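One chain comes next, on its own, written as structure tokens: the form predicted on its own.
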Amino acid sequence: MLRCASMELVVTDLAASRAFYVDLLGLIVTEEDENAIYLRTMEEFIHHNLVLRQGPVAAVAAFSYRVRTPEDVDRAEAWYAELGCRTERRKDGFVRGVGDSVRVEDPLGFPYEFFFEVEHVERLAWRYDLYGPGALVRLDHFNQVTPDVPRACRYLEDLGFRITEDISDSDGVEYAAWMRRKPTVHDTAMTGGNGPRMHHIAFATHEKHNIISICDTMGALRMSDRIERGPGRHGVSNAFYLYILDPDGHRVEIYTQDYYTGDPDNPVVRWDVHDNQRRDWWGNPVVPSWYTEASLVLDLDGNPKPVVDREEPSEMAVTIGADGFSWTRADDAGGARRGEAPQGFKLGNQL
């Protein structure tokens, strides 16, 4: 496998999604029809990195990745058909653009693509010409919501994920995980909560600046209120971030500047659930909807998976609010520091 590639996004009003992704963001349309469209980022040579699909439930059809030969699609079928898992194949595509594909419902109910054939368009990664402000430039990453992290991480590990970043307590409860392929910080991350849910889609742009006037637009047009949090610097992935919200609530992440994760020696990164700079590394409050609302997910037929609860603690719970709490430095336990609280004790002002 070698890296996330697209997804197909049911939305209920292709218009207003059109107008979002298209008008807003700035992708790029390689074709379009009455009940879809296909987009592209600047410098992507495939035919789409997303798929606008009008439907009467906003949830997420498929995640996609693409394999490095054909053989690998014909392994990907054999391999969830031995895990026990419903597959579809399709020689001519599920999409347009795509040629010979799987679609499986995995082991922890989201459904997946795996494909090698695509239809080449122009790579727009010259054309300045066309190049807005806040110019979205690759498909960055995945974000999936599921009630088990480690059993996701066991399952992605088996298919040849590494993981670059994690989340957990001295209990050894783990929060979540970011998990790659391509050597960057992840394509997919697994965040523990009800599931299997579609958290957000990340693309990502060159700089910092481009974030910072995606925001400037947003303001202007009075669309303040869909940025749901940031722009801010994340402490997992190091990476500057801003999440939005489209006209069906799906979220979309504008992701630059991570790190590079392909020696195969990388070290793993490991975040205390508790530290208050693991979301945001200026300590920012994470907005309780971020860690709540998600999208739904299909099956294969194209109806919505079952949500399934979490049972172990959320990570909202454990550290926002007056049963949470977070410190910002954890070497600090006398609260010495210019007469702070013991390091930097945060209760319950996140919310």
The other form holds:
Protein chains: 4
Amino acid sequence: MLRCASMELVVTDLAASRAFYVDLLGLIVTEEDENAIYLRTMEEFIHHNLVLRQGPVAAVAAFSYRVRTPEDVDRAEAWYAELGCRTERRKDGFVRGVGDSVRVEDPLGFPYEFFFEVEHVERLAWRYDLYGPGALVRLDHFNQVTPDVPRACRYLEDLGFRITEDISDSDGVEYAAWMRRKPTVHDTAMTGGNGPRMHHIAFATHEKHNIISICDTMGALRMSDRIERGPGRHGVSNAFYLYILDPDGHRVEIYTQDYYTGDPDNPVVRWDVHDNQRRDWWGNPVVPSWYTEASLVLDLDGNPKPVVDREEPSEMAVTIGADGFSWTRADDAGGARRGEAPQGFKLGNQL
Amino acid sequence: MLRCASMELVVTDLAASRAFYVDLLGLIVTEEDENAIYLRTMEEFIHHNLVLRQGPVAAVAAFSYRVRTPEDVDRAEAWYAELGCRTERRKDGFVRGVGDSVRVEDPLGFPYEFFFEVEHVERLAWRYDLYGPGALVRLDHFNQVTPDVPRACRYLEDLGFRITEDISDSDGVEYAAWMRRKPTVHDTAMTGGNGPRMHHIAFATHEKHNIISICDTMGALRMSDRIERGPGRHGVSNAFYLYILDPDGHRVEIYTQDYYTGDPDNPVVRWDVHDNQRRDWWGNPVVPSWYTEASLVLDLDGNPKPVVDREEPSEMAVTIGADGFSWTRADDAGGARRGEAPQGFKLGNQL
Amino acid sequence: MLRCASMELVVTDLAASRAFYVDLLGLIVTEEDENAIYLRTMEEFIHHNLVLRQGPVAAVAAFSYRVRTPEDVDRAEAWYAELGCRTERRKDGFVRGVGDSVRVEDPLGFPYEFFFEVEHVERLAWRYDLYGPGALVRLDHFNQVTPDVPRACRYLEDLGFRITEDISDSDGVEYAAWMRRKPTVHDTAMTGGNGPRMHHIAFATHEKHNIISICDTMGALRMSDRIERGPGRHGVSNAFYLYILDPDGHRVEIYTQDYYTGDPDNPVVRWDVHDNQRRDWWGNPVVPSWYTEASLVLDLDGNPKPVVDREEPSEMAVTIGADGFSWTRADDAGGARRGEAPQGFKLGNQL
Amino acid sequence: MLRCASMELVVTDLAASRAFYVDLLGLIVTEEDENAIYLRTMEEFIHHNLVLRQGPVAAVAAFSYRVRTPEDVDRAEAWYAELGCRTERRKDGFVRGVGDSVRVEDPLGFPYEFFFEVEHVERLAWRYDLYGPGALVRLDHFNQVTPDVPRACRYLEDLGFRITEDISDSDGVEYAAWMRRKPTVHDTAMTGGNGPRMHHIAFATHEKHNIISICDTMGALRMSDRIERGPGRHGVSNAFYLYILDPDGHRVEIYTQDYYTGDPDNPVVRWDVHDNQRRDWWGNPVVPSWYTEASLVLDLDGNPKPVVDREEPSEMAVTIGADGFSWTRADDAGGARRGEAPQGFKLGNQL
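I would like to compare: after the form predicted on its own, may I see the structure of the form predicted in complex with a further copy of the same chain?
Then the entire complex follows, led off by the chain already shown.
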């Protein structure tokens, strides 16, 4: 498998979504009709990185990965069939621009797609006349919510992914893991929570100021209430980030400048869940909605998958509020755990 | 009067303050001894923009302005004497590098200083070998907390300042005003609250990434709990900002890219206190400490001035919490005022 | 006088010029008709910073300055009349949006204009939805070519300008001087050469990447042959710069990040004409066209002023070519002057 | 093979080279002794990306690639042996920090090295307290000069490289080709010229301003004559670039923001040698030294390899000077080829 390549997103108001993804974010329309819009980033040469499809319920219809050869589609189909997963193969593809593909309901309940055949379109990397100040240049990754993170990791490792970073605690609870095919920090991340749900889709910009300009523009358009979190610097991934919400509440991350992970012995970075810099290197609090809200995903019939609750502790509960704690400096952690006044803990942003 | 030029800051641990202002922020040491450190920015040609002086109580000893001529020091002395303010004139200055100066206890209780004579030092603007990634290039402004903003504005307007922006409400309550001599948004701002206290001192960088690098470095040094607010885009001033806290809790703003205000008919920008983008254009919440905490100021004997409570409504109370409200879009304000669910209001960052 | 405020530029193909200034550079159209376009920058609140007027000969019709009071227009008129200059007063202004104004043919042959009355328009500083990646936020300065730089400086000093930097040699020849009203490095510069001619008009961006994006876009539009010089870092002014050419060959500088100069004792920076970093801090060569080409200026009847040759040495001749020399390190200058192989001299960019 | 990983560079004055690579460029010293310095970039986790070794003749001792498994070292040794190349295997490595390695004199005469075993060191990506304003975050690529580009491409394709971009002409002459293992535009490039020689080694920064800060610092240190070319935007690769020269004249590129190339059908971008934007998207001229100068390479005994002249046309000759031509717009090329005045050709930067 090469890389995360595209997401098919069901939206309830296609015109409103077009305003968000095309007018505000500047994604390029490869083609569109009354039911769907096919969008790509500035440096992409395949037909699309995002399909917006009008539908009754906001949800994700497919997390789509590109494989290395046509035969890898056969292999994917066989592999999932052997796992007992429902699969559907379409020689002409499920969406425009993409040929022979297989979609599966994966062991975690997510609709995954694999394809090789795809229509090439102009790579607009040199078309600076088309760049806006916040130009999105690549699809970077997906992020999925699932109750059992270790199980999700085993499954994706079997599929060929490698873990690059994770968040856990001293009791061995896994809260989230980042997994890659292409040599960046991730093609997808597994976030512990009630699922299967889609946490976000992330696009990359070239520089940090591009992300800031998106914030500035959303302010100018009086859409600041759709800025959910950030901008900030991640601890995990070391990238600069922003989370915004589309008209249906689908979360979009804008992301830049993580690091190369392509060596087989690439060091895994493990973060303590109580480290207050793990999700924001500057210690800014994570808003609760970021932990609790996510998008439904569809089965192969187009029906929303039921959401199963996470049984293990939630990252939000163990890090903020009455029963949680976070530390800025590891030395301070002991006192905090004993219920003493936390040292160097940054109090939240709100009464 | 030309501009805000320097602040004398009393700190309780000179070595800790040196680590903050010199090692972390990269201010240039013009000279220092065991009791005081004289610091300047990269583009400054006068002796210093900040004096750190060891003392028993963290406080501000002087807000110092440069005047246009030697005679203006006489005029300032006479003007304040006529107002009935205590003044003190020192031909050899109160601090190293500065000559003939007058200090006053101004009508609001702040220790203001005026000087013209000053030692010239090398303007390091071209010394890129000395720039760090977060280089501070200019002192930009002060910010003062005072109970009665309209009174403060009248006084500073008499002194020759002009208002560039303010925050008020439909009942005519003034919450804050920005006032300038040099043609930027301000040399000082008057923030309504219990005072006299010093809210912050602000230094300018060239670009936004310089500010981000300061955050990143504070994360690397596990000082993220000293990042109080930001980075973000101000509504007022349109500048990109960050607030951090020095070892004594003195607040420092890092600031870049406001606009030219030098024309006499420069339009005053008036913000509604309920506009949720006034203090952060992206709608990110203002932390309570930013509203409530500030530094003491000293009288001419070096004793802290008593703090007088503000009698008018507080900006924090009217904008957040049970009795306050904020709107993202002006059209949404009506419902919010009637206690209906606010439209487009961004919920705070914390449970 | 407050500041350089606007230029009236005669262009020979208004549609082509509109494509350059509006479509490429993103200046905002305040109003336009078939003969003229009124343009402003993002942070401007007066009617325009640039007037493009269709005409038979590409030239500058006015260098326009804003004064502090209505009475200053009277003073300017009287001052120039006393100098024996031709003046023309129009109570309703020479261009739209501007009221009572005086235009003069100044002692150097340039058409200068002074006005106070002006229509206010929306300051678009917060309208990030209108910003392109190379947004021009302010008019920064003019640059004029005149044969006798010392004479030009005396005249402008009498008018109230101050010198901030200059280029000269050890024989006392003045090659160029930078002069300011507002507290930046300049409102105009006097460049020694055949004149009166207009060397360039300069607009400011917020950051360096904005300037780079203009280059990138000109490459994408296959207009790279209209990039004349740069981008680079100036020695003089310490600003980051780019010179591009409009369809008539009028030179436009894009400029960012010079320094505050508002103190009366602001140190004058004097550059040796042989210092190879004076015009480009990185030592990149100045193209000959930059020295030789400039725009005609018009008299008050709209006729081009005759161009008078400079009699003193030309900066180009003394710095490059067989008879000139430049040094990178001052210590190397001696050998170079004696005709020895220059030490640390950067050879030009071309065979 | 994974990626270009390190270069061993022989320098004639180790202290001078240390000042350049450590003090100026900020590379991190992993270890050093009196004969050698081992340096790495901020995001690297293997022992080094550059070895500086004191020696009598400035040259390259090894272009070192990391392979995916220990067995790949065996395979590389066998593959080159079968080609008839001299090989040398050292189980303990040729340099510190690296284990079992093979060095070869490859068919083009270059000293190539392959290794898997390597000492892990701290990845300093999060250590922003150690970042300078021009921090180098990754080794990006090598660039080699060889007479016969098509032959070089066949060899590297056999070794597993893929071509991403090239420069050729309508007669089928190949002037240069870019070849990758990791999914960036290149791990090495083959530049047509007298060889075998090393054209440059390239390090990546996060953003463009980091590169500009290196220029600014070199100006401040009066080293501007060691800035050979740029900064600029490449046509080929679309990256932002700068070329500087170390004390021995070894050329170093600073590079940022090319694009993802990891798909097997990644479109190859082919540039016409006469396209004046191919090497600088802004049309700025390439200095002759950039075409003609390069570093010697050593054989496995440490002796410089003889340099063989290129027989095919040189890119410099066909693009500039009396017999060459370049065009800005393809439509203009015809006239230029017929010897007519070129349309849209940007004249060089120097008399």
